[in-house]
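Below you'll find only one chain, the form predicted alone, shown as structure tokens.
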Amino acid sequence: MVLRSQTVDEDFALNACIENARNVSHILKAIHFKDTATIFATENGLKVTVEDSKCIQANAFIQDQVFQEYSIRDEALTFQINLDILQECLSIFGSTNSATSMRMMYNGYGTPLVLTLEEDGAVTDCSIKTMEPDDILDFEFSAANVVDKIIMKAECLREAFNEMDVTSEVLQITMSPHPPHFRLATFGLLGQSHHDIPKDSDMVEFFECNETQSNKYRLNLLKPSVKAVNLASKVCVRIDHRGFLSLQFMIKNENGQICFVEYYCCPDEEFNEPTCTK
């Protein structure tokens, strides 16, 4: 059922209906890992974004076509949100088997994030304070600029990284045009390990590497994206030539539809010794 109320003809800057709350909040999780996020609204939907350290940054995509109305008045909208609050009222009615279906409002520069919840009959209406956003980092992460790319099932990297030491402060990324072709590789309190994925298994898609590259990332940055590698059924590993990482997923909601979720993160300077060979 698509939730009606009053406020519904007023003229908000956004206005937004979905018939299941949980599709929205499913994608959160895959980038809740602070308390705070950014969200973008335009004509094609929204992009929510967490940053930590302005070394790392997530970026969740829902697109318009997963609400049953969107509509916004303005070219773009841009506000901050206590991430924590948000996620709370979308579960506000629990984890039942019913649908809860939602009304998102949001009226502009100052105004609160309304929503307005349903679920058998019941009718909750929460406001939620916005702020005035910070600066978003542009990490200049551009497709031209990739020397590498493995696209790969998502259970691949999720066993990947169920064995990593966790007592490594890095995680280094080595991709090549020759055996082990990608190496996720950890240097703990026992020594070095490893866990490679070769360019021919069942698990990888698609494989593009035309120079060996190797760089190493603070793991307690990659930790978050965890939660999107455990709800995702797909995982694109992309890397620049300034040894800049983006690991794109792609996740399924409980309709079927399909939204992404990217994460960016820096290699580590202090540790990092760039290789790069044909």
Second form
Amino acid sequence: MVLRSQTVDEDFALNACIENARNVSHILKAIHFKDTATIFATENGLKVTVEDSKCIQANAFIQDQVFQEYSIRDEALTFQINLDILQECLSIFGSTNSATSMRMMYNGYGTPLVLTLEEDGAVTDCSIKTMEPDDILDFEFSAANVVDKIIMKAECLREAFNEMDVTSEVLQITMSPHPPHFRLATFGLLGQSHHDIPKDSDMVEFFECNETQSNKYRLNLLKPSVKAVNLASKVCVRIDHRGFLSLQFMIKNENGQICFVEYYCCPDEEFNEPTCTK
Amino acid sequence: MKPMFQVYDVGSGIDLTLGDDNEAIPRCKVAVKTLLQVFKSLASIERSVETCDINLDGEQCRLIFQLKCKHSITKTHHLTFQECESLQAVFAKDLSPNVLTCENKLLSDVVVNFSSGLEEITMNVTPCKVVLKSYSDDDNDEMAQLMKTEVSLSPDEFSEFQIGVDTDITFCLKDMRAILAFCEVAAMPINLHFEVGGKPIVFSLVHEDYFRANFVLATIASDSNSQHSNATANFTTNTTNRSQIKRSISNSSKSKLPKTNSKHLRKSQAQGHKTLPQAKDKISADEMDCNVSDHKISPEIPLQSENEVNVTEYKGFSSLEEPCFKKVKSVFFAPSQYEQLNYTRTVLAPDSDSEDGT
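To test you: the structure above is the form predicted alone. What is the structure of the form predicted in complex with the partner chain?
Time for the whole complex; same chain goes first.
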């Protein structure tokens, strides 16, 4: 691989440079539950999306301000990439105290994503094949349709998620204007467990709930969000009128900058309920 | 004893003074895994739990644990349970003739020397010492035949050492490991109360302020020991002097054995040679310890006849005169070539009334 010199950079469709590659790999860890991801690059930054089973979607937003240099030629660039390989390249120098600087270059459709990583004088060039992007689910989750919303410190949700009964197939989230205001319930072989967080707890920063809603979500789909909870400092849980769940995690990187990771999950339908067909 | 609970209410109508036979006391059992789920993360419990309420809801058939934590967070677990009859172990701990008390670290350090797959352990007690050794009753278990471990402890190691009856007692090692793990957490000394094989052994633990724990383990009755241990022959290596490798081979040393032992040996040979791994092929006069004739070669074959309570007199060791302070004697035995077992053995000192004619 030829080391690309500075002067050639302006030709690339996407050219971004960051002083600490860990700021990127750290965020990607929060959504790394499948091996492929779709990357959307816009002038505002990068959005990395991972999906599973057409039921759950995770998005990581890395704003342009996180990068020391960020330039994009076109309106938007989209490509699919192997996330395992990308993460491996980003941490190619191993986990050391010194920062690895990274330059990311992409020249449009069909070209590979080129990474140049440098640490203490050692330089690595990586060229990762990009793929045709698959269609991404649109959960049609809009802020206007949000019925229940709670913002809390991540620690309390972290405990709840990590202690969750894994023999339970579903996680039931109940939000209500009456106590218990926010309840996570599991129904496993061991019995039923509830984790209740009242709205007046000092871990809760914001609570808005107009009607009582109780929805079940497949626990194995939500499992990957545990990674995000472990890295986050704050979590925002929102449920819309259809029962769709949105978990937004605020993650601070090493420089203190904030990035967001979002999980969308659709509720588990009860099969014994009669469905209306149009 | 101080109360462990801040509130303890068993409901009206139950007279606790009636004792364990009281039918009105609800009895139920809960799967241990279920219960452990409640206390899954000990670190977070210590950090955040303020109170724990335990309720038995007979109508809903649930055992409810409600943990009230910091920041007003509440965790509730509704566990299913089954009604049951409680087992009553018949034992009189206070009447046990043998009582040992020691720090749990002593026994923990001892059991660490035994292989993790070992199921049972035998404790041999005399007023002079306590010997713990590995036990195997499965003739087909080759691993158990390959290595046997023994540890001797002197009475000084125990804070209380009362031996009324010399005995060999065999019980489950896995259970003992679990008990010792509990003692480590409780940081209390452990008491052993026992009598003879066949009667239960009780490991007890008293935390003055809060609880008393009695772990009652069944033991193997002593008369069944003799059938199982005949089959093995082994040689020991004295850890201080490697040149004195003593091989007690049942055929050749028969003449030197006291009568009672040889009877047992013949019986074992009649039963079959399948588990008599004997490394005879490498024997030479040099290797045989010349001190053999001076000592009773008792069996490194751990016979448990009534005549011999102290099987492991270790008279074969020249360093017998020293008291054995917590010496680990790992007894290793392995046939160098299994096929040669069927070959004609060179018998160095044939028994005059030998039955098998070799």
